[in-house]
Amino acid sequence: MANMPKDAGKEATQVKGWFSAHKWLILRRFSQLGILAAFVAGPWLDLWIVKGNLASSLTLETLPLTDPYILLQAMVSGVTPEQTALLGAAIVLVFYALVGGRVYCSWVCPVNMVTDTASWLRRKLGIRGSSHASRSTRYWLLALTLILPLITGGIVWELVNPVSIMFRGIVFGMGLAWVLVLAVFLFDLLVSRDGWCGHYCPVGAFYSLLSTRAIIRVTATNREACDDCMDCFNVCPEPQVIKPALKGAAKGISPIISANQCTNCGRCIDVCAVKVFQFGNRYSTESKGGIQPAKDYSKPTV
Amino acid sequence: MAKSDKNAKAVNRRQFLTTTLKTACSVGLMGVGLGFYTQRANALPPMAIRPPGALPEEDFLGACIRCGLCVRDCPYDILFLGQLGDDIPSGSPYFIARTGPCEMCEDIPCVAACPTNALDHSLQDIEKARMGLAVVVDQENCIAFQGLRCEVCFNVCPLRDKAITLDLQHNRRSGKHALFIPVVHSDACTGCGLCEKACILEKAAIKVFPKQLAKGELGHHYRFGWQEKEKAGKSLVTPDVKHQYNLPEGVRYDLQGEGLIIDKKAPDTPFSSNPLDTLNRKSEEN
């Protein structure tokens, strides 16, 4: 029954239609392309709706938003920022907290749009190999970046984090910012499958903690349905936060997928021809399965 | 069943304490390599000039996020970002005097943009800014050190006559003309660059440079005399004895001033102290 994986998609476009089946990806397609066409076009278009980039920004003169993992760099390595600095992480914190943190990965990260393609790719190519990197990687790495500041009293980082320098090179002006993202491209197509997010990004290893108490989640609502078919395990870039919500009734675990990991990008909703996931929120009791107290499975087993 | 199922998927020690080290060496190398890297990808070129309030640029690489506020908010467009490539550390604020020099706003609208105080709030008056040190590098193109009439850094500074006077000096050459030499203050100059964009050269004699590179330092044990004596109020030193000369009554010595001073009359002689007298005698006689 299993589907090959670049097979992914195409039975709940058959059953769907093409729409129903592409719905999240156009949408987040839209967010991040949304998101980009703001930043630029005050220097395009001399249309001033945003300044700035991710790492700080000001809508319309007057919202500030401030990265916080950034932020938080810059006062490991001992500025006091402004005020407004302060204001504008706080309110980045609180919008994931209760959104999902990884929302940032899937709905704003220009790089998701390198890095979905590359998976894309390797699924169609049927591309198999991959480097055997822990996902905690990231984890590491966030500890390190955060760990770098100090000791150099720089922000090491954000010289060569491609988060920041992609979207500062549309935003700002290219230089060899490409050579970066088409590295994160290959590495993703040949050597590492969801290499960069998956594995290793700190950025995205930070909001990862931002999600552990986020209300929106993908749940497997209606589980009993699946048909293993295996296609949201082929698309999702975090396939491991899927297998206990949607496999573990016989545990009584929860269908909500509650691991921190999970980026509510929706492809999973989007590939399923018998719509066994559906965006829900933590605290939702309406699934028909067992239902547990949410708990987070993302983090491994030791 | 549920146990044994459990121990079948747990990782046994061997395999967590391996992965871990081997994560946390390989993400501890990269570390040391990042390190590295930011050592030299931070050394900042001398033709780039941070704005008006940067912190001293290893704190600024510290507090700047890159956010790029400060170019947008730059009414004269002046700032750029380092792009991945370029000598500049990747996405902080430059810009080049000779093209674009800072025009010294008085809100200084970069420095209010900056979320981080990376540009230094508490900079309020934008001639206490110091984004570098203009200095007169070349002193055998620069035609006001051939004689010839210039003085455009000079009337086009800011800081008129506080950041760059004229010092007059002979010119040798000519021998009958004066030479506007242009000086530098550094306690007036800001760096703001206007004078490096206006030098009328093909590549321009007076260049802003980073504070540390224009200027040098005194040895940290030496006074100037002069200044020491004036702090003190008195000379710091032994006055020197004052030289006794050896001569007759009535004789005294100036050495800086009418030499020999012979305050009495000299005693008479049988000679008159005039030459023709004695010359003369004889046929005064005849």
Contents of the next structure:
Amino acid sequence: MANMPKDAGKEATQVKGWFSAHKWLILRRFSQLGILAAFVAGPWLDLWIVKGNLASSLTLETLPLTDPYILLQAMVSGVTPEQTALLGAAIVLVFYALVGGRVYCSWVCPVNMVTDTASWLRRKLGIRGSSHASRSTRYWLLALTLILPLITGGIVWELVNPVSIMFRGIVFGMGLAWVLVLAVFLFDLLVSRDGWCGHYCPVGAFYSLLSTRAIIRVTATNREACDDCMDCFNVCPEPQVIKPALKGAAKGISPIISANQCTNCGRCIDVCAVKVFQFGNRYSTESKGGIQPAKDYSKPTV
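Same protein, the form predicted alone this time rather than the form predicted in complex with the partner chain?
All you get below is the one chain by itself.
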């Protein structure tokens, strides 16, 4: 992949038009900014659409939502959760089990806007070098974040979690939060391509575990049209998930991207000028002609 073009999606823009070549990116930004706006409307405008934060919230005084990862850390530390927190976690778990856990990373997490910007600038500047940390590192860190509460009796990870710190900074003022956000940006820009989200973030590791049987999937339905431009690999934050579905026809592998690390961000759909990819569901693609699903090469090895 050393010769990947810096202007991934340029041909798609020429063929499909600018909006179609950025449609899913735009929708993701609306989602991320809309969620943030719903939270800040209360303290900023006294319009309480959502009360709480990304860890635990109540929407329209009715719908409880709880981050199951943070709740799990709290329970390990010895906290007995209230029924409302358990209900909120159950709702979130069911939702992400159906649509794919890594959807949290690409459609909700505010840090994604920072890492996407770093990735885009990295391509524009032609920065090639990258660290070679294993993508399973995030699972070791996930395990560590669950061991520390057991030892310390506190949710240690939340003291340094870039997602929580950035959210608090946006709502209440960034202050020193800028330092951590800048560090993540510079790390992804200069040290490792998609380094934080793709190799180290335990939040993404946790939510990926909910994606094993998720219904909504990106599929390489029109893979025979692929012209090997590499744009999809260039923009994908988890490029290792693409090849089995895209190049597995000769081996009878389904065109579904079944790896639980896929974030369903839709960028491969956007940047493909020949419309190889589209959103679909796992059953319609796996049931045709006895085709086998693509092997999930991104499952944790720990």
